[in-house]
Each structure stands twice: as structure tokens, then as C-alpha cells.
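In C-alpha cells, the next block holds one chain alone, the form predicted on its own.
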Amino acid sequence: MAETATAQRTVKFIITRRETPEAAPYTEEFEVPYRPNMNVISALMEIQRNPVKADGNKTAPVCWESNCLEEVCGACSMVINGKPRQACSALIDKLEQPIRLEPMSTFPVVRDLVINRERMFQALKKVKAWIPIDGTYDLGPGPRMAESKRQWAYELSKCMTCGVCLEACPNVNERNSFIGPAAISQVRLFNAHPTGEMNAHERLDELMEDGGIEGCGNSQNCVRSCPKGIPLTTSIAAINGDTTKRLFKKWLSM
């Protein structure tokens, strides 16, 4: 009896769609056969396999992004029931129905649930979120990092550029150029690296420009929404102190 009841259950979805970046958004409703331990991605796969709306009419398959299915790559970010999160870790049994899926509004929509994260990647380029090394020859083992520093730096390195923190932040929108919490946290990570700290002043100078750290309104939505639990507000506070010191040093050296 229980197996029969499970087989008859369906999961209702209301998905916000858009055919092109310029097209107006619209919603379509779908009903997917329920299976135990389903997540949102498995439901989207079912819709892709059989793109039939709840009213029985066929439609184009829904477009979305995914890769690892283990909450590591960050590709499947979307707004689920009003909350930005990863679709691969969103279990159907823990979601209120109907389940509403929308693309993240902070980024330009490419199609349906697919977004363009260029804004986030450009921010990382701006702050030089990498360790510059000469890869033309063997440099030997790198400098060692103190274990106490390595432990908190490892937490910052978990960032998967999913964009959830930018979606949750009220200061990241089309009306301003705030760089966002992810890039600021990466500045703290690479400035802490024994090699990366040689370029620390360049990263801090970028954050002292318009759209830098001054754009943070301390809403703390980022740290509450981060799927990896990265201490983003701690990084923002630390970098705020570093940029203040950098400002005084530049002023005194004039």
C-alpha cells in the first residue's frame, strides 16, 4: 500500500522561464512523479526527459546548469522557494509545495534558470584573486604557512563562486557597482598566502576604489546564505581594517 501511494504522488513545480535574455519572463507549472530522496536536480532531469506541463501540453525542456551534483562546483545555483541555494542539495521532502524555481536576479539571465556570472568573475580579476608565479621552471616547494593561519584560510578556499552570497546581498544590484562579499573574502585568502601577500597592497587598493569594501551595508545576509558556511562577514571586517591601515600608510607617505 505504501509503495502504491508513493507511486501515485507527484511533486508540483512552478518554474520562471525566459527564452532569451531580452524576452519577458513567464511561469510554467509541472508535475513530476515523486520518488524518495529526490532533489531539485533529479526533478529537473525528469522534466527535461518528458517536457510536459501540468495541463498536459508539451513545452520546450527547461534549461539549467549543473555539474558535480555534490555542492562543490556551484553551477546549479537558483532561487528555490524564494531562497538562493544549490539545487543539488535541495531535497524535495524538505521543501514546501508547490516548489518555485527562479533564476538568480543579481545576474543577467541567459535562458530559463541559466545565468551569466560574468560580474562575479570580473570582480575576482579586478582584485587579482590568484597567486602570481613564474610557471616556466620548477620553483621547488612553496613557503610553509602556519597551521593556525592555514586552518581559517582553508575555510575561505571553499568558495565555489556559486553567486549565492551576491544574490542574498541587498547591496549587490544593477544600481551600484559593489564588488560583493565573495571577492572581498578571496582578497583576505590570497593576502594571507606567503607568496600572495607580496601583492596584498594591489588587492587592497582595488577594494578602496568605488564599488569596493565601502559598498558593504553589513546586512550579513551573505554569511547566512553561503552554502559552504564561509565566514564572509569575518573576512569583510578583517579587510576593512586592512584597507584602513593601507589608507593611513598612503596618506602618511605623501
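Between two forms, the rigid core is the largest collection of C-alphas that superpose within 1.5 Å. The model shown is predicted, which means the values in this text are computed figures rather than measured ones. Positions refer to the first chain, counted from 1. What changes on going to the form predicted in complex with the partner chain:
- For residue 146, a C-alpha deviation below 2 angstroms is recorded between these two forms after rigid-core alignment.
- Superposition on the rigid core between these two forms places the CA atom of residue 135 2 Å or more away from its counterpart.
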The other form holds:
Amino acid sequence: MAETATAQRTVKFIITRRETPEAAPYTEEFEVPYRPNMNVISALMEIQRNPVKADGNKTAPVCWESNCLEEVCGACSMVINGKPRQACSALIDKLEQPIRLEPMSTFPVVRDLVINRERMFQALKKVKAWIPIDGTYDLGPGPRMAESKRQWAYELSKCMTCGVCLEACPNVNERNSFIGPAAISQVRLFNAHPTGEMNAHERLDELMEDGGIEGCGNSQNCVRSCPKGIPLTTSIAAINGDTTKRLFKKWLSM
Amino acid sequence: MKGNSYYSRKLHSLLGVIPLGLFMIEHALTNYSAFEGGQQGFKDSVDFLHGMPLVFFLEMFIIWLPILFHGVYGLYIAYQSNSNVGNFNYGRNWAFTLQRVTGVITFIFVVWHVYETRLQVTFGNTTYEELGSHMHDIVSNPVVFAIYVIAVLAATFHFANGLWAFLVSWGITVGPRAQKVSFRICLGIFVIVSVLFLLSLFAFGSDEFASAPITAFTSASAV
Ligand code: SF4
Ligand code: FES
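Having seen the form predicted on its own, could you give me the form predicted in complex with the partner chain?
Full assembly next; the chain just shown is listed first.
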């Protein structure tokens, strides 16, 4: 038969696994039959269907998270061949084999490739990454945003809280309380909004504390890693300028 | 660390440039006078500095205390950082790691260097007049000379790259273009200050500084 005549092409994986958050990590190798246009998620689905290791022994299916499958939700972020990125947009044809999959271990690892990005949502709450419009009466329409501003602000709004920039940052670690690049860029986004601007100082104050913007050490890995191409280092430098101004204003008005 | 780290970090950043960066340039120029003016030139520069009014307080507030704070807090910053140049092999990321490595090297070197030179004057083992030949004795040892070369390059890198980061951290260079221009300028500063220090090291190592200044002066006038 044709199938046995030509050796089936396979894709090799080395996956870092762990059973519980506290358990020690270990690696397992897998060989998955190749299909054209495969991505890392479809390969993981294949392993889920047939959880057999490369050595032929059965194992527990590998756990991972995914949702949108089009690189907009950020749920499937993991470290693929050393770089943090989205598994759903990581095409097998473009990856060097064996493909090494690891969890983004800057975050607490729940199981296998599943991580807990809670700290990112806490960070957004801390910096008040929203526009307060609630009141007891209708406040009416807010001021308009200039088109020239809207264009760059829109780029910042593409952040999907995927965590890649935190994983890439050498200053986001267990010895450091740095909030990470994503939340700082969101402060710039909400401070640029004509209504959001009315509470700009509150967001800046949150970044002028322990673990705030001072934690940035200018490695600039974030801007090179962000899958959405968000100008994170420009945002950080702009907020550095705003916090500096706020610092002097506070001092002089004391 | 107690207190709001935003202020400590800002102070650390400021002290690195004013006064420490300025002191570093002054130090490079003073040493360079050894290359340009020989024994006498270096002696004149040292005399000029020590003729300044309130020199003890100048040293205290422009040099000792800032170095102490910048150095100790800098060690804490280095402790808080990871290095991931393996997976993120980018120029800026290397500079990030090198900034911490050179910072530690510089701090250790400065402690040793101050002990060997400034404190020896305080202890009365040498005088400001004899500093030139004192330096000659120190750098005549090839191992020490090599250590001086490495330390001087580390310190200059730390200053130049720190200046680049200072401009970002205070929000002066915001966009990638501005940061590229400031990178070129800082690279230029690194090259110039390194050359000044290296030339003065070679001058101190040369025979010109082998003997005490008086002999050098008489032999110079005999020519
Ligand atoms: S800024 Fe980019 S890398 Fe960071 S969380 Fe948002 S989308 Fe992900
Ligand atoms: S599944 Fe949503 S980004 Fe990959």
C-alpha cells in the first residue's frame, strides 16, 4: 500500500511537563504524524487523541490552554524553541525540530503547559486600566479623540494580556516585584483617551510605587517579543516622562 | 528595602550621572594630563584639584556618598535581575546584563583603587606630589595593569550605557529614533573616555613616571 511504501513523515516534540504546581518538571518526547499546515495546537490535539510517547509507551495527555486559535486571546502562550509566543500561530513548517515546548514559567505553572496569568489582571486593576464613566446621571458624550492620536492609541489597544512580554523580561522574576511592560503600556493607552485623561494622575501614582515603572531595566526584550507589535519601550519611556513630570509637580506643590 | 523603591531608584539613576558621571569625566581628564603633560602636567592637575576650597566636603558629597549609595543600591538592583541572553540574544539585552556585570566589577575595583591611592595618602604612605610615581609602581605589575585595563573599560561602559538608560528612564529619549541617536552619542562617549583612561594608564606605566617628580623635573630642565 502507498501508506507503508513511503515512510510516514512525523513531527518530533520535546515537551516539559509537570503534574501539579509543586511537582518537579520533567520532559517527554512525542512523534506526531505530519499534516500540511499544522500548528503547535493541532499537534497537541493529536497528542491528546493518541497520548503515546515516542518510545511507544502510553502517558497522560498533555494539558494546554487555547481559545480563539487566531492569536487574539493570548491563552495559548508558551515557550516554543526557547521563545515565548502563541502556540496557535506557531506553524510547524516554520519551526526547527525537535520542537521544544515549555510553559512560560515566569508565571505559576498549573499543569504541563497551562499557566496562571492572574498577576497580569491584578496589574490592570492596580493601574486602573479602565475609563470611569459611571455616575448617578447621564454624563453625556465625552470629548472627541483626535484622529492622529487615535491611530497610535489603537495599536496599544491590541494588547491581549498574553504575558509574552513578562516572560521575555529579565526583571520579571521572583526576586523582583516589577509590574511588567503590558500594564505600563495600558496606562499610556488610558491616559491618552480624552475621558481617561481626567484620571491620568491616579494611574501614574500607581506606577510610582514599589514594583512600578522603576523596575524597567531597559533590556527591551519586550518590544522584540510582543506578537502584536506594540511599541512597549516607547510606552515605557513616555510614561517615564509623565511620571518624572508628576514627581516634580508633587514636590513643587508640597 | 524599606520605603518607596521608585524614589530610591530615581536617586540611584540621578547620582549615576550627576555627580558620578561628571566626576568620571573629570577623573579621565586629570589622568590624561599625565599622558599630555608628563609628571609635571599630572602634578599640576592634582595640585589644582586639591587647591579647591572645601575640598573635603566636595569629595564627601560629590564622590564618597554618591558612590556608596549608587554602589550599594546598584548591587541590590543587580541581585533583582535575571540574565536571559541565551534565549534573547539581542544587543540591548546584552547591554542590560553587561550593565549589571560591569557595575559589580566597577564597585569592587573602586573600593580597591581608593584603598590603594587615596587612602594611602591619608595613611601617610604617599603624598599627592608622589601620586604619579606611586601609580607607576602599581601598574608596573603586568597583572595589575591588566586588571586596571579591564576595570577602566568596565567602568566606562557602565557610565556610557548608564547615561543612555538615564535618558530613557527620565523620559527624555522616548521613541526608537531618539534612542538610536542617543545610543550613537553614548557610544562616542564610551570610546573617548576609554581612550583617555587607557592613554593615561600607558603614561603611568612608562619610564617617565618611574622616579619621584623632583628628579624628573631636574632632568627635564637639564635637557
Ligand atoms: S503587550 Fe504584547 S506581549 Fe505584552 S501582554 Fe500585551 S500582547 Fe502580549
Ligand atoms: S488560542 Fe487565542 S491566541 Fe492562541
